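First, one chain by itself in structure tokens, the form predicted alone.
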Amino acid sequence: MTLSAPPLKVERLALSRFTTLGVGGEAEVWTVHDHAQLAAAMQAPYRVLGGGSNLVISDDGVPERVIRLAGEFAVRDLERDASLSSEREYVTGWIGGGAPLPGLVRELARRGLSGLEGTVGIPAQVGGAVWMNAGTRYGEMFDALYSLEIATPGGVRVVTPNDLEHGYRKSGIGRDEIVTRVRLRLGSSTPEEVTARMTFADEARKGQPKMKTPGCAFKNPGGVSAGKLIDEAGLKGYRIGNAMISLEHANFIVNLGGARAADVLAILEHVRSIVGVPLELEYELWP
């Protein structure tokens, strides 16, 4: 038997806490568990909050409705579709683009799955995860997609890698369109040797905050560490308001707590204004 979805719940809700920078207004939030809710929810302008990561958002929220995924877009699939596979490569079932991102990289390594190792630690849920490719020098989402399905006002499609023009955080994918569903394709492993992989792309990441913070502020330029140039440019520490460069991390910004986007935004115009090369932001702006 089937069963029904839980049914749509439309709330006025404040967005900071829905973001790992703790920071944003309210906006009318949709929370759909279906394709049917969703294609509701797209008939109007709308924005996506996924896990929240690599977000800043504006103090006074923003005037479209928020949707956030949930109920069988938060399902994972992982057992081997035969008909997808080959003997080199394991190919999923459908996983839901609300699904968490870092508890799908723990199952893969308990289940001995390698293809998403390099993307440990990243607090964002699988379909934002998509959208942005996002990643760290250990490898990135695209790495390991097999297709993807994504929603538009006008209905569904079904994608290959192949059809995008993605690289290094980029997705080639539309800022109107939802990543729903995703395939994965993976290697087999151990879980020992996949934890190992873990476990080394993590310890590169220790050096950085365990505040609240977006995460990156900017993309390295021309293959030169962002975060070195902001460090030699004597900004470590700079802090407007509640909002401050990492000390640990110089392509960070934290929240020492009641932080203000304005403040954010303030500090990102400043890095701009000192360091002697152009930086292009990481951070998704809303709006």
Contents of the next structure:
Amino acid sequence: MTLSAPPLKVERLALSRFTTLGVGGEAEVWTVHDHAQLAAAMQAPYRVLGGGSNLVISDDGVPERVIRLAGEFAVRDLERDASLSSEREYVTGWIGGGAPLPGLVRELARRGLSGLEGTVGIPAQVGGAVWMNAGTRYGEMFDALYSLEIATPGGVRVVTPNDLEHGYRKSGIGRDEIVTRVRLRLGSSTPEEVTARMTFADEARKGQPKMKTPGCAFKNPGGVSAGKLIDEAGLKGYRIGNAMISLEHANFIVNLGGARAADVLAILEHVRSIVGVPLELEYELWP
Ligand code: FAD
Ligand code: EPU
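Next up, the form predicted in complex with ligand FAD in place of the form predicted alone?
First the chain shown before, then all remaining chains and molecules of the complex.
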């Protein structure tokens, strides 16, 4: 007996509830559970929402459909695929783009599978983390990718990391392309070793704020910490409305409660006008 997917869900919702900044107006949210529902959702202008951990969404919301990946796009098959694996490489089954990354990283550690421990603490979904090639100096998503399934209005295709021009915080995946599933290429290790490497990578987060925030605002220019540059410009604690540059790490803007997207944008503009180095935004701004 095959179980049918839950029905497509279309609701008008405030996007603030889906973002780690806690900001964002309304949109029509399409929650899709399988490829047929996703294909239907992609028949009109759309955006795809992941964990909402790198997004500053306008207080007016967005006019496009906002697609959320659920159902078969949120499950993960971590069993070793014997037809693709070798003695040195453990290749997994498919992992949904809508699966939460933190839970995946924890489960890999439990199984003693190595490859994603550098991404510990990134509050993303797998698809969003791949789209941004999220990572830290201890490792990034593309280190552990074997293949990716990508959906566009024209259809679904499978690519390998080598097909994409990826790099620091960039995947080469287009804005209309949705990462629906990935396979990982991992190394066999032990839970103790993987956990030790995760603890090490997690130490680097000790100085990051625990408040509502979309992570680092700017990419590090030429490998220099943007946070250090903003800090040296004396901007920690700079506040507009209820958005503020964190007192702990200057590349984080935090929501003190009731912040508006416009406040965050005004802070970004101010930082750029003060810091003497061109800063490229890491956030995605909607619209
Ligand atoms: P979202 O924020 O939902 O979306 C971001 C972009 O990805 C949007 O353009 C969206 O359309 C696109 N997208 C989302 N899902 C998909 C999909 N399935 N297919 C195609 N496109 C998609 N980032 C780091 O790199 N390193 C860090 O150490 C780090 N630390 C962080 C710590 C905190 C406390 C926070 C809040 C954020 C941090 N971030 C970090 C930023 C953020 O977690 C990453 O940028 C992450 O990749 C965003 O993924 P997401 O699923 O939340 O995507
Ligand atoms: N520093 C300051 N003042 C600050 C912030 C940092 O002096 O306000 C100094 C620190 O003392 C340290 C150096 O700058 O000597 C580097 O700081 P940190 O270790 O925090 O690293 P980062 O380069 O600022 C990057 C990523 C983070 C990632 C951490 C840990 C970017 C833009 N940021 O920060 O990623 O978590 O390393 O690996 O690449 C993100 O991308 O959203 C993100 C949070």
